[in-house]
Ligand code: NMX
Amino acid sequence: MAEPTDVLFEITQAHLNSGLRGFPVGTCRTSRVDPNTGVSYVGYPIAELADLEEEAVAYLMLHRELPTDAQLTEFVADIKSRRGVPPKVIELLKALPKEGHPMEWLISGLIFLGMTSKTGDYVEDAKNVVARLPELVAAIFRIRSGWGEPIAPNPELGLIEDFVHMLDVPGADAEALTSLLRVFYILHMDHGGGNLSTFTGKTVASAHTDIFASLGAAMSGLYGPLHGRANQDCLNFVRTVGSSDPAEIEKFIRDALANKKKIYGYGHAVLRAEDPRATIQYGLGEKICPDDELFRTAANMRIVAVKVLKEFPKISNPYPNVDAVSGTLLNACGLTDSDFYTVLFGLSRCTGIAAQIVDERVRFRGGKGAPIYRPKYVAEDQTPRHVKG
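Present the coordinates for that one chain in the form predicted on its own.
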């Protein structure tokens, strides 16, 4: 049989030191990002999944098929049976410095969970991540924010409803917050295989590192300001506009562009249309916080910014992305400390990364798993430089 001759990618000098951008290194079976239609999970457009139960979408990630009613009932019961963060982890969280960023707390918490909970079985540990991370994140919120002692999970509640129960955000509308966080959790769960946090998590796991430490490494990537903090930056950007009046917004955007400033929340490395995750969130905002002033600013900016950005031919995507309005919605629903927004992103994304780790470690290559990552680096001039005496 002849050897395959298809060439996926030809390497040139220009591809070196470029962050592997666009360079194919593997396959992803859980999600895809299409330039025109946006994100899909296992072939399902994200818009078809946003209103499902969050456990059903987690099941889809882990099993690559939507569950039947019986399978979902069994899966929900299984996840509930796995809840319960070890008390030692809570005590360790209480010893962390309040000066630490919430993402540093999440990274530490994942390591603590691994120390106290790992089984060594990637499938079992992935399910434990889905079950226990909401309680861990809620405890991080409460301890670091000084809201009081962590609240135990309620076995009668679903995954995100229980998360909101364990958060018990002072002054928040629990119903609106649950509606938002359920959608937020689903929309942020996966985004192809090559984003920094996912790639990092899979790379670390390729050394047969446990899933908790691998996710800790992934969250270290998400923590960076060029990756997971975009929703925080977008909220701060909306706040600086200072008005929901379309004319004032247009003046603000034109002034920002004239001064070569970034328009946060617009554009995307892959997409060439409005991010459907943004479309879903704008629609949700009209239901849960239509009169919030910052939301009205973000909603009107959606129209005005696109109109202005389309005037610049070099801008390949003038449309809002997933981060354009998510921070504004979180703020409107009572989560006003934007330092925690990336932690919420991580709570969701860990499910998708865990599912991809399971694929690479347990299912690829006929069950042998993908090999350890070992990209080649081309040696440049390394001639010794002698120090003159």
The other form holds:
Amino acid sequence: MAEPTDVLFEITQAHLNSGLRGFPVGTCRTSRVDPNTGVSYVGYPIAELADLEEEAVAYLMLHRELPTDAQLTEFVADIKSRRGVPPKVIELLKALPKEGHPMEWLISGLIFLGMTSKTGDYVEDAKNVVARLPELVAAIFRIRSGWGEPIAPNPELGLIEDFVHMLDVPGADAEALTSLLRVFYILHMDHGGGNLSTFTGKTVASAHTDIFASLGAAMSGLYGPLHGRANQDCLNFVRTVGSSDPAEIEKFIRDALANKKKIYGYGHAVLRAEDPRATIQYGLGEKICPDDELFRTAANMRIVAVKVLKEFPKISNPYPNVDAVSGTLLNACGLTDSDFYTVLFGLSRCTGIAAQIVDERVRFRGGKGAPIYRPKYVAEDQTPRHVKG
Ligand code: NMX
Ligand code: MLT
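Having looked at the form predicted on its own, could you now put up the form predicted in complex with the named molecule?
Once more the chain from above appears, this time first in line as the rest of the complex follows.
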């Protein structure tokens, strides 16, 4: 156990303006990211959790232990009893401009949910987020895509099964999509305390802002192409290559880098090896869509991109991250509009962020909660330039 006076990190001038890279700023009880082995949730490596029921992993986030059968049954029933997005929220979504990005819809939807149904109790609101977000996100898909009226939740179904029922994706195989989205939901739930969206959500909540508005801010961070939106850009890149031929892929990657473009789905601020969440998804692709041309392109890119990115010593991590291949799997299972992929990431990540906000607000400092975030910025270049008179 660290002593209050233990020095964890020496801050020098060189650390300023570095995106707080590596600064210890707090503690996290839900997950941990190891640079080489990747994420574990409350001590369980992600690969051990990927095939569990999604509600069991949400329970793990909120309670820091896997549920017994009885606890899981009770939790599932509790979550089901909380379903139901207020009709006013659906009406507000219908008024949003279709040209808005689905993430802008999700950010708005979270604010609408807060306006209409926040209780002000972080624990209650966190559970309500888990219960209601699938319906909100399904409504966003249906209204913005013009698939028809939102579909009501079915109390007989599990969380993701119900989400797929409410999506009712035209032409999709619901069973295949459900198995994919259950794993997707578990893999994207949490990634330590310091990823941008989680950090932002906790920062905003530290002003005692409610969970819905805090998550709206968090999702604004996830919307950025360097964070969650890389899953959309990665599929678009794979589509643009137009061939799974390694030589064609290599040419595309080299051209992109020569034009100062990012190779989305590759690199990480903390990881220094292939992200286990990507490894799991490559394995899943080999089972569900091994012959899909876009999946084969992404699978070949896994080899070619790493080879090319390793030639640039400034790139700390040349390996695939969570976003490298997810889009090709979603596409193969019928979700073909890549603009929506980050919303699926957000649906899952809001559970982890909500759990971390609960810890910071009602558990830390003997229940008082962590104080309002207020880091120090060092004043620079502030000498008055114009002499009076
Ligand atoms: N493609 C091109 N350049 C890269 C890449 C990449 N995939 N990764 C890092 N670099 C560059 C980076 O822009 C920086 O350049 P400069 O010094 O000129 O500013 C340099 O390499 C050093 O960056 P790193 O220290 O390796 O990475 P950093 O911690 O700053 O950033 C990411 C991490 C994830 C933002 C970065 O690797 C990246 O932009 N990757 C592509 C976007 C992506 O896949 N994001 C998803 C991350 C996972 N998620 O879901 O949030
Ligand atoms: C995440 O899942 O949030 C990403 O891998 C980014 C991060 O951890 O910084």
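It should be emphasised that the depicted structure is a prediction, and the values quoted were computed from it without experimental measurement. Under this definition, the rigid core comprises the largest set of C-alpha atoms superposing within 1.5 Å between the forms. Residue numbers count along the first chain shown, from 1.
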{"item": "Rigid core fit then E248 CA moved by 2 Å or more between these two forms", "value": "yes"}
{"item": "C-alpha of M103 moved at least 2 Å between these two forms on rigid core", "value": "no"}
